[in-house]
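One chain comes next, on its own, written as structure tokens: the form predicted on its own.
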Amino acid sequence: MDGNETPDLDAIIATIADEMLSYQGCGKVADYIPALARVDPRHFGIAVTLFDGRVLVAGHADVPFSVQSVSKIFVLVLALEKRGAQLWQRIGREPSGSRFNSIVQLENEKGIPRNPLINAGALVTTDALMGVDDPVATIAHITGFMRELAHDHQVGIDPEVARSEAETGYRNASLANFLRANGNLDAPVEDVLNVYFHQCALSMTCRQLARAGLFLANHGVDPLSGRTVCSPDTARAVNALMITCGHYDASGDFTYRVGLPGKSGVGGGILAIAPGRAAITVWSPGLNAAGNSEVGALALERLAAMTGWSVL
């Protein structure tokens, strides 16, 4: 479809939801986190929030799921607004080409994470946001921010997922300790991990997450409320990182197939941004080998093709 045409979005969303039925259960849930291992892989939801206030949904769009690494986008926004360009002295902006929890890469690069969307980079981002605040205050800050963006106070943290993260997060603990050993973590390791595990345990629906991300499609301003969430520079930086680094070592493939800034999480969610148009969330718990939602990425590929919303 020509990008200047107005697509029949209701029909497109219904068609995509119908098509995805053929792929129900594809992929493998993140069974290394016990609380996620029990999620039904046959779930699929999609929500599209538009600048005119319309919200188009299909499937399990109102079933809460663990946002996991999608939370890194919002914590990055907060950290950039607090620290500005100083943050880039501690984190790079290049695609990793490695697994999201690679220790080898971090060691080779002397404790400077390749980008803020891999786990090591997200730990530094969380540390930068914390500053002198205690973990409880930082967790409350992040949760409050997400509630405000989603315009829904039902958004919260799943305590079972947070416990699962803490009980099995040995690799993240290794990354945090390595960062601290290289002088790239200021707060105590246990405090940073506490905040990080809780931010990943945020529970949201497709509808809530699509609403929360809408400001990134409008230069940092929520087009519905008029609230300035972040500066245009921050919004631009986050979108750029999403399109180059948002799917770990499969970011190039996602960009090739979908052509939109996007961020995945091992809970099966993907937040995608159509600049000037919409924010989209898809959710399907089954993951591909790179840790990204298999059916969710396919749904976004179909959406981009049918709407002409690709930025490429």
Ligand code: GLN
The other form holds:
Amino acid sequence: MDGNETPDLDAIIATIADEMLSYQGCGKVADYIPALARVDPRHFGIAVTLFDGRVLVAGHADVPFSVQSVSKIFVLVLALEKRGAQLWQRIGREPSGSRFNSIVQLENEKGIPRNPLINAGALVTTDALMGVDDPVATIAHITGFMRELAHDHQVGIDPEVARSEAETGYRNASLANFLRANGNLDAPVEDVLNVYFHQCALSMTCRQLARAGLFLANHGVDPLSGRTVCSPDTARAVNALMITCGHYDASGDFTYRVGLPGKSGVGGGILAIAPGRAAITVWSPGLNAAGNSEVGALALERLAAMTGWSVL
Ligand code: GLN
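Show the form predicted together with the ligand, please, because up to now only the form predicted on its own has appeared in this conversation.
First the chain shown before, then all remaining chains and molecules of the complex.
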């Protein structure tokens, strides 16, 4: 599409939702967190929030799902605003090329996680945000931030998902213990895990998440309310990490296919940012081998192709 034409977005979203029906149920729902294994894999939702305030939706755009690792983006924004570039003394900025919960890589790299969007890096990010605060206050801070960004006070944490993850989160506990052993966690391991499991258990709809991410498409300023959420530097940093590391060891493939900063979660959601234009959320619970939504990525690939919104 030529960049001067205004694409008929209503028609595009309807077409994508229709096309995705033939992929219904593709992929495999995350089952290592028992509460997620119960989600119906046939869901598909999409929401696009535009700078003029329009929100285009199709499918199950108003059904809440577990945001999981998409939360890493928002906690990273808060941690960068609080700690600035100091955060990079504790976490790298390179794609991992490894699974999202790899333990081997963390050991090889002496407790410095490769980037903030894999689990080890997110645990350090959460620790950096928490500082000396208590975990309950930090969970409340993150939840309040998401409510404000989504402009919706219904946003909350699903306690059953948080509990389910805490009961089975042995790998994350291993990562956290290893980080602490290397001096890269300040707070007690159980406090960091507590906050991390709760941030992952945030339950949001495509509509809420696409609204919440809009500031990232506009240098940190929400284009609808005019509120400054973060500095332009933080917004640029977070977009750079999303486009290089947002899909774990499948980040190259996502960027090749979609060409937008994006972050996936094992709940099947993906938040994508179209700079200067929109924030987009897709949700389909079936995951590919790398733990990213299979149909969600396909829907974004179609959206990028039909709108010409790729940044590349
Ligand atoms: N809560 C999940 C975990 O820690 C998040 C992983 C993800 O969404 N990729 O395993």
